[in-house]
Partner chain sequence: MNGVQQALIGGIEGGTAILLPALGELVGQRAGVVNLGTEGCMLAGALAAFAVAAVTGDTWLGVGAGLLAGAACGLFHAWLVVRRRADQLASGLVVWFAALGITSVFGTGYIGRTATPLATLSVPWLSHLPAVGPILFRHDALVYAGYVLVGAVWFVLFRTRVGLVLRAVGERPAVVAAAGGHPQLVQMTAVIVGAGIAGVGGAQLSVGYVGNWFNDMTNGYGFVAVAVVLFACWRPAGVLAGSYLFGVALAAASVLQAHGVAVNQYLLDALPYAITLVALVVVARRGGAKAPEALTAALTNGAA
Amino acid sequence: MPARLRRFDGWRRLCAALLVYLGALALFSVVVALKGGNPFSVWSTMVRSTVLAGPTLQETLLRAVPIALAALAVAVPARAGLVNVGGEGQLIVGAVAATGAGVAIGASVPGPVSWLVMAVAGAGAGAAWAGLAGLLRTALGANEAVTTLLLNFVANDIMLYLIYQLWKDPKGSGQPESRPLVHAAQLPRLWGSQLNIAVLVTVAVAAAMWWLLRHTGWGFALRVVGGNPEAARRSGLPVRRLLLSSMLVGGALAGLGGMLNFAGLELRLRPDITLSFGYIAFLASWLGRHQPVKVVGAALLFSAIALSGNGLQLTDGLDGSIVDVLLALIVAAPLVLTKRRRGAFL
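Form predicted on its own: give me this chain's structure on its own.
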């Protein structure tokens, strides 16, 4: 195809994408109007409550940390053709392991040591949790989408048992939650703001995963396996080992996300500590076509949309869950763009 035609085709696709996404925003405005809200007021509230004010922008970035890492946990196995729906459970077990390690260590070791121990515990727990589904897939042929989804509920039950029974804070207010993380073990804040080093860690991890998937033999092998497993097997690639390694790495990323969310923001293990971030992360990875940079961008967008529900409830009197409609429309938009491609995040 001549260069001129390629440029024209690129502009045509960009215009089509913009029209489709604008259509999604327009449909959301119609839903808001049907619910008795003012669409202009709602859009203003959503922007002001997430990105315009310093504190709200910081909260958006902090909430994007577990979403981004759980989305990367979906993206890595997806390169090998696997469907990891277990980001929620892997976030939870990462937070549980970090809680156990952090609360047990307390202030008995320097802060950097406690951060490292919690990170290793969280990533290890997430890797083990995802690795269980990976083993079931490689050894028994069990569908990993089903097993990872079911393991989410098991992880949540384990967490609830611990905070209602063994780990419940005896000095707390009676609510089911663990003892708080001591100040020395909490992640340090950046530049006197509410942000902490979890944001920088997430950026570094995303950059590392981009490099690993794009510039290493392991990343290339994953793409081969994901494209044609039988051809990969005949060419001598260790397909089972590659499938399992992708699940282990993905689980470790989500587990690390659970640890960073706990040690940097929550500081206690409690019910709903992940706020369904794992399921939002699955959508973010799909929208970003499992490409690390685009996945992180989608995670930031979804974090802002999810948090805007609080502002809509307080300012416009709407049910905060209405933002789920907008999430659904944004995710559905790529399906309208083309019948051949799976969609892209723009």
Second form
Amino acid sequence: MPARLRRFDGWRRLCAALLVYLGALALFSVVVALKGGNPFSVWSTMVRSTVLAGPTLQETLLRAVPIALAALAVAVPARAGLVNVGGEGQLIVGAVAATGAGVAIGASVPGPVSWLVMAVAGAGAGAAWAGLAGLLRTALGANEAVTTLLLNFVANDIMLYLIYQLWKDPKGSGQPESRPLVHAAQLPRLWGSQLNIAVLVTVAVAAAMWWLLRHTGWGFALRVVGGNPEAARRSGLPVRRLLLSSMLVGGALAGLGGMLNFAGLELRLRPDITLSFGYIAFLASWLGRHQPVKVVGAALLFSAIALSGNGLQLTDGLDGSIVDVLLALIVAAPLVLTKRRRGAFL
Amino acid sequence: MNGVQQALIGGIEGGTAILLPALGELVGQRAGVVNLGTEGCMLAGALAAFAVAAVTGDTWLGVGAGLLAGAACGLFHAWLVVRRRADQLASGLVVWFAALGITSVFGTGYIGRTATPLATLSVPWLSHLPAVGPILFRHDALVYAGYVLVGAVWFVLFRTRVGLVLRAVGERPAVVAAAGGHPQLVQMTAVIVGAGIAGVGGAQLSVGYVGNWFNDMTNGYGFVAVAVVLFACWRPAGVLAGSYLFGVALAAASVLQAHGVAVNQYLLDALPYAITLVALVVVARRGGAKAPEALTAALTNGAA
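Having seen the form predicted on its own, can you show the form predicted in complex with its partner chain?
What follows is the entire complex, opening with the chain shown before.
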């Protein structure tokens, strides 16, 4: 194709992408209008209630931590062609393990020790939960998309059992929740703000994943397996071990996300501690085309959207769940465009 | 009535809310399309059915609305997947999220309201059979629709030309196209019909089994339905067995509780999902080879 035509084609694609994304936003406005909200002012509410004020911007960043890590937990196995829909369950078991460890030792050891123990417990639990699905896939051929999904529900019920029975706070207000994490074991705040060290950990982990996937033999091997497993097998790559390792790493990331969310922000285990972040993360990883840097960007965007539900509820009197529709529409946009182009936000 | 009987009765009733969407999902998967949005189709069907039944007072009108709502979600998924060639699993979750948001926003007004539930119809003569009569033949009409639909889906898939073409599309769409067929049309139709049946499954939940509406009331049943189809190795009889297995596990949990078994409610709640998982894993080894070929490509990305 001559260069001039190709450029024209690029413009056409860009216009198509813009139209589709604007269409998605317009559709959301229609839903808002149907529900009696103002289809124009919702956008300013959403922006104001998530990024324009200091405290809410900090909360957006903090909420992005579990979303970003659970999204990376989708992205890493996706490189090897595996579909991990279990971010929700892996976040939960990570938070559960961190609660168990933190509440048990938090009062008796110095802070850094309990942070480390909680992180290891959370990441280990997440890795085990995802690794179970990985093992069922590599050893028995059970479809990992379905097993990870089912494991989410099992994890949630186990957590509820612990909260309502075994770990119920005897001094609590009657609310079903665990005992709080003692102050010494809570993650340290940054510069006197609401932000805590979890934000930095997330950035570091995302950078590490970028490097691992891009510049190491392991990352390359994962891409080969994801691209053409038969070729990978014939060239002597340990396909099963690679698949399993991608699930273990992914699960560990999500488990760590659950731990950071607990030890930095929530401080108690309670029902709905994950707020569907695991599923939102799956969509974020898709929006970011499973590339670490873009995935984190998508996680930030989705964290803001998820949080904006509160603002819409308070200011516009809309049901906060309405933002789920916007999340779905935003991810639907690149799916609509897939036939033409496979790119990040286009 | 003893506990076992109670569990079986409840299992048939609750299992129907899995059976219907799983049969719909079977039709779609045989045509080579997996729909994780089944969960969303059920939610949409459950709310539409409940809302229409509550407003008009006509429960069957509600079931029809559930069918249409499910089919509408299916149309969205089918368009993304078949026409735009989007990833099937991602598209399914998008459909689910959209339905989750829309139903919780538009369903708030129906929480706590009542609708006339589907009437229990005892089948003459059969319902008086010893043991099996009360278990199988004293239910609402959608439960019987489930019985009939298992046979109907089997007949259409394996004994008619339409079914042959549909299964061929699920294996090798290109061959069907070369033979003058329209694989995309077949897939679209299969997904939309399947999603419509899933919508009726949601209706069975809201106006049949549970009898009211609350947010996220499907609680993962749509995902279980997808799992059941894999467990069933894409056979209607297997779908029947898997669905009722889940239903019985679900009912057993509440029966055990009612009989004062001192096991935590939430651990019992996990049981049906765990059983589905184990059942799926047990059959996974021999099942994989029976998967429709076009579906395998969509589900596994070809990795080992």
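Everything quoted here is computed from the prediction, not taken from an experiment. Positions refer to the first chain, counted from 1. Rigid core here is just the name for the largest C-alpha set that superposes within 1.5 Å across the two forms.
- Core superposition places the Cα of residue 18 2.9 Å apart between these two forms.
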